[in-house]
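In the form predicted in complex with the partner chain, a lone chain appears below as structure tokens.
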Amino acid sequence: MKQIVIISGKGGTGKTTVISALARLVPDKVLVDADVDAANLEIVTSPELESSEIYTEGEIAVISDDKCIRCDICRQNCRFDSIIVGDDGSYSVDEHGCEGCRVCKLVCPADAVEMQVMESGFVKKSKTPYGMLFHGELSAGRDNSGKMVTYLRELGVEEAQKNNFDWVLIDGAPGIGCQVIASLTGVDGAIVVSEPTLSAIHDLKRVVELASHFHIKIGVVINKSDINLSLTREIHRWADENKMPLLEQIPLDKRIVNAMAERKSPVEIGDDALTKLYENIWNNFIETYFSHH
């Protein structure tokens, strides 16, 4: 069983489009949406919810107004500026800012601070026509959750092992932060979706540098490849230099945009030549790195 993550660095390059196609093309797999801040895989896989559990992570401080003597010591020691003094002089905690470090509880002379476990979202298991989907839902405003991603991946791997499946396909988050780090740690391969724009190339290089710390097998897809042919060549050259295969180039196509807007994948448009492009992504990736499979 191998875990493959689809990432992009920059948002909007077509990562979800690619994984929506792979979800339909790759047999015997489990799907994991690791972009818990903007969980979009469920939009293109018509899931039927099987189970959902409340996900708790970390704590926040709560100040009891009865006990508080308004000495201000907590505010002076909170490095996250999360102690709020109200207009009436009362003390409370900003639940978006609080990192649960417990320093206020430590320094409070009046024992007025309690720590409370935080519900930070849901972890869901759903049945889709393309296999089981594990997806999370992070409550808006909570800290980006690497731990939720790790947990979702564990659930996905367990399910794949139980069914003797070959693949776990993971939809990664944009950026380079903890969700992305948690998506990359311990995976077998990464398909990086980019586009020929200066911004996307900048972000592509940053996320590949991050991925290279984890010694992951990387393949590159250039989406909207025809909007700037010279930048497409530049990505190609850069991929060659860094010994990463260019898996496929996919031109800008309004039909793809419209299909996604209708919750459909590009392989459902019914254009065999287009479907072939998405098949190539997977086949080229597997042949390059996992052909003994």
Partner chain sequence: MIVSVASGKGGTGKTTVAVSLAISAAPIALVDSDVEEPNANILLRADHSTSRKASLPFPVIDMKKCDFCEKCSDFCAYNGIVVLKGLKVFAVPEICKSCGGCKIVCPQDAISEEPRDIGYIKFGERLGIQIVEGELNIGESSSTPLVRMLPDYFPSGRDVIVDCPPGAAHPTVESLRAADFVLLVTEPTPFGIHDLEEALVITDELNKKVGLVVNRADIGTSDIENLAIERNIPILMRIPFSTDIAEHYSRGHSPAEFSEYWREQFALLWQKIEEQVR
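What would the structure be for the form predicted on its own, rather than the form predicted in complex with the partner chain?
Chain alone follows, minus partners and molecules.
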């Protein structure tokens, strides 16, 4: 069983469009949406929710008004400025600013501070026509979602192993932050989707540098490849120089946009030539790195 993540250096390059096509083309797999800040793979996979559990992560401080002696020591020692003094002199904690460091609890002479487990969102398991989907929903204002991504991936791997499936396909978050690192750690390969724009090329190089740090097998897809042919050629040159396979390039096609708006993937348009491009992405990647599989 192999884990393959589809990532992009920046948002809007077409990463979810690519994985929505692969979800229909690749057999014997489990899907994981690791972009928990803005999970949208469910939009194009028609999921039927099977289970949902509250996800807890970290702690926040809570001050007991009955025990608090208004000494102000907690506020003076909070490096995150999360202790709020009310008009009536009462003390409370800004839950969105609190990092759960426990300093206020340690310095409080009245033992008025307790640490409470924080609900960070929901972890969901859904059945789709294309395989089981594990996806998360991060509550507004919550961060440190890398742990949720790791948990979702663990659930996906367990499901794949239970069913003796070959693949776990992961829809990674854009960028190079915590979620992306959690999406990349320990995977077997990464398909990086870019587009021929200056910002996308810049971010492509950053995310490839990150993936290379983890010694991950990488392939590149150029989406909307005909919007700037000179920059498309630049990505070609860069991929060649770095001995990185260019898996396929997908032209800008309004039918793809319309299909996604109708919650369909590009391979459901019914154009054999277009479907072949997405098949090439997968086949070229597997033949390059996993031909023994």
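By rigid core we mean the largest C-alpha set that fits within 1.5 Å across both forms. Not measured: the values here are computed from a predicted model. Positions refer to the first chain, counted from 1.
Residue displacement note: G86 has its CA displaced by at least 2 Å between the two forms (rigid core superposed).
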